[in-house]
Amino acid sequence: MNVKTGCDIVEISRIEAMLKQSELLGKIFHPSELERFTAEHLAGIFAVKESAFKALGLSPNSWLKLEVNYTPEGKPKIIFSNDISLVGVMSWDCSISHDGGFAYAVVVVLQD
């Protein structure tokens, strides 16, 4: 069994100016994740994704293949498309914090 994991870390900033550029944003987050428009949370959704990326090795083009959701507590979750092979992926979780102008997250994926 193996254990991987992501993180990343996003300005919060960085988001604030990408929130003028729709077309952007349209290729990055689903409508589901721009229900809640703030740069801080699309920030935590940002990281959550590039962190999904890293630990499960996939190519930083498939950003529409995830979807950030949350459970009704507020934990955030991740949706995968049929598009990514989950093979001998057994189970993920992901958090994600935000502090001095910075959203960060951690993806850990259990694999066999």
Given for the second form:
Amino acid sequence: MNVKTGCDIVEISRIEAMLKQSELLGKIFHPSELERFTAEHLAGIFAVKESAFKALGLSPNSWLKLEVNYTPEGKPKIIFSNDISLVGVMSWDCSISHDGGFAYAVVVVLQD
Amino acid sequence: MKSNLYNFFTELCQRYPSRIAFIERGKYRRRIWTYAEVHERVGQLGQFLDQQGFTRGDKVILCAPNSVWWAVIFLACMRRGITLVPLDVNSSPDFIERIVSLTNARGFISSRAVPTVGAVHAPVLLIEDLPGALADIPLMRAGEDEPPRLTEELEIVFSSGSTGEPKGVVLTHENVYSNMRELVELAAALPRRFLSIVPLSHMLEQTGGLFLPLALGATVVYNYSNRPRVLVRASLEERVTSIVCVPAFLQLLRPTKDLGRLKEFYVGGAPLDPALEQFWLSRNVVVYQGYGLTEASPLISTNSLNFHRPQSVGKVLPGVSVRLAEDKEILVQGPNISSGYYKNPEATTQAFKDGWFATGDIGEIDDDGFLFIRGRKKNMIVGPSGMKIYPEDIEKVLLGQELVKDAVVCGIGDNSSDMRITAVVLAEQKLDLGELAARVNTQLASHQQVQEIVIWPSSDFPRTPTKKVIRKDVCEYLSEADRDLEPVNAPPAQSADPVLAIVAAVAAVATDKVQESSNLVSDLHMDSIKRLQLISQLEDDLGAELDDSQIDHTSTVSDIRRLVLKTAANRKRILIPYWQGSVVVRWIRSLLQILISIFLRLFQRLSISGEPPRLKVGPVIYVANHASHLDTPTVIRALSSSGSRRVAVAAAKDYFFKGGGRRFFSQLVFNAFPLDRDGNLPESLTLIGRMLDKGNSVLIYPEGTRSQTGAIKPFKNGIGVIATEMGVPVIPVKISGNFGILPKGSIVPKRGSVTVRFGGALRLEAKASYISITKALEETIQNL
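Switching from the form predicted on its own: structure of the form predicted in complex with its partner chain?
Full complex below, order starting with the chain above.
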């Protein structure tokens, strides 16, 4: 069994600067993700996506090929689209943290 | 009684029911609204507002970008006697909340496109949800409701981005209606198409860009984006004749070569550089400059077809009186002038004296009655000898100089005795400031002499949403005295090559550091956010819709250039040729399709379950599984039984559109258009939108290719985006049996029976993710 990780840190102010560019946002986030429209929240989702690209070795433009959703308890989870090959992937998990104007995320993938 | 805005509007709709009132240009779709349709929607929305408990005199805040729905909401509130409070889309959540509590607003209408809407603590009604909400509301009969009285409040317009207490101008039905009527009298009855640019939260756009066109029975085009390149394209494609704008836009449009049918600009909101007016005149575009203020609903004077004097703001409107105070301040009176500021008696008494409104502008009137504006009273600088200096006069001279893009003149100093006249300029490239000062001063009077010129340290001045320079911010920055503005530090020379310049700007390095072979990541240190910004900047400045799936960490500057060139070439290539939709070809296509259906009968027994939508539903998207080349003719055979034969088929670009016979055959017989299976989603969305606009339903196979086993393969994610963005019903279709007749790789069909199952139209949730929609579609078709 293999463990793959990916992590990413984003300055929340950089996401804040994007908030007025709705077309740019549409390239990165699903409508469902834009529902909670705060820079802090979006920065966390952004960091999860970037971490997942790293963990799975995906092309860095796969923003819309995965979605970050929340469990009723508020824990983030990743949903992959069919466009991402998950052959050999057994399980995955992610976590987000915010502090000092930064959002940080880590993604762990288990492969057989 | 005809004399109010609402009755006026109703009458117009009855007079020109089938004329086009609005053209709504979405990113991928284009929709036409007739006057009759606008009237219907306004009636329905009025009833909806009733149902929501809104009554006469309630205040409703509207904070949304310009759109047909903005206009419909305005008209519906007008009809119901609800006072609208329009706010600029860039208002901060704090500001919005302050206005909500100040006005006791009963409602807050906004749009998903407003970035701050999620952060506002007030119940919100989203424009995007309105079409759904109105679907079940019956149309209203004429004369069912009591029209508003002229003296009722129509709207309260707050100045945007202001610091301190927000000041709301109260405008009645009479104020706005009288202003519009005078304007209609002046405008010759020519067929016009307006392109909407200035935010509708400003009176300039409301009266000039909405009420005037409606009163003339003209058309207003609303475009989804305000990016200059996209606007120019919209203007050309929609054959726009007239634009209401601020002078900055005239400057922005200057380099545009092809202007199509553009004939006139209506300009207001800021002083117009005479050279700019001349430039446009030389291109046969007339610039009508007017003068107004929110407090005047907004127009006080304007040039027109019959009287036009360069540099002046035209003649005072009939019915409006203007006189000059002792200090030459313009005072105005008339039916269009507001009665005062909302809940702000102090500001009201300050501005309104003896029935005259003090505009704060200094002006002159010549012998022929033309009004000239010298400048703002509050911008006036009192020089050492007590002379009055209008910064606007000096700025005009500066603007006439080569290489000066814009200029602001400030008086720096605590009192008049040590007042220094300082000019701040935006320059296109490095210039000799000492020489510039000397040159400018020869053209200025002795009390106007500029003592210092500095270059503004960033690429543009701070501006209001209507692109007016926020003079106060510029001057404050200057007078924070010891801040070291490096007077000689001109911005880097603009590179002649736009791609290089944009890459350098986004990477924040000098242009000469950027080579063709520079890698975006390793050489220019662009992380993913910067790469996204690069794409967005390229799209903004070059009008290119880039296939961003092609840009990654291995990309170099020359790769970017290649992509930009490719998009430009792609736009020129006609992907759906004209003949494909022509009447004759459609007729031949129907005939061929009948022949093919007859041919299919020879070996295919067809049964249909579920019902395809009837024609009057309008175009839809059929989403089907795919296992055989027979699938398309089979679906068409199944659809023809219900009479909905106009279908365009999305066909793999790399297979059907390589050229030659296969391409021609698919276009002729199946009305096929190319779909890029590996990525280029923007192109696919554009083509699908175009087909739907032409009234064709679209058939798509989201598996991307024919199944090799007959089992349904996982759907590609793009279908989720397509289904969400196109705004038409999506009909799931399951085809079973063709795999047994003609599987992939086989060329001779066997006999067999086929079932086509149509599912009910899928209602897509606007807030869903593309992934969940894709999966829902896949599941629905599996289970049909």
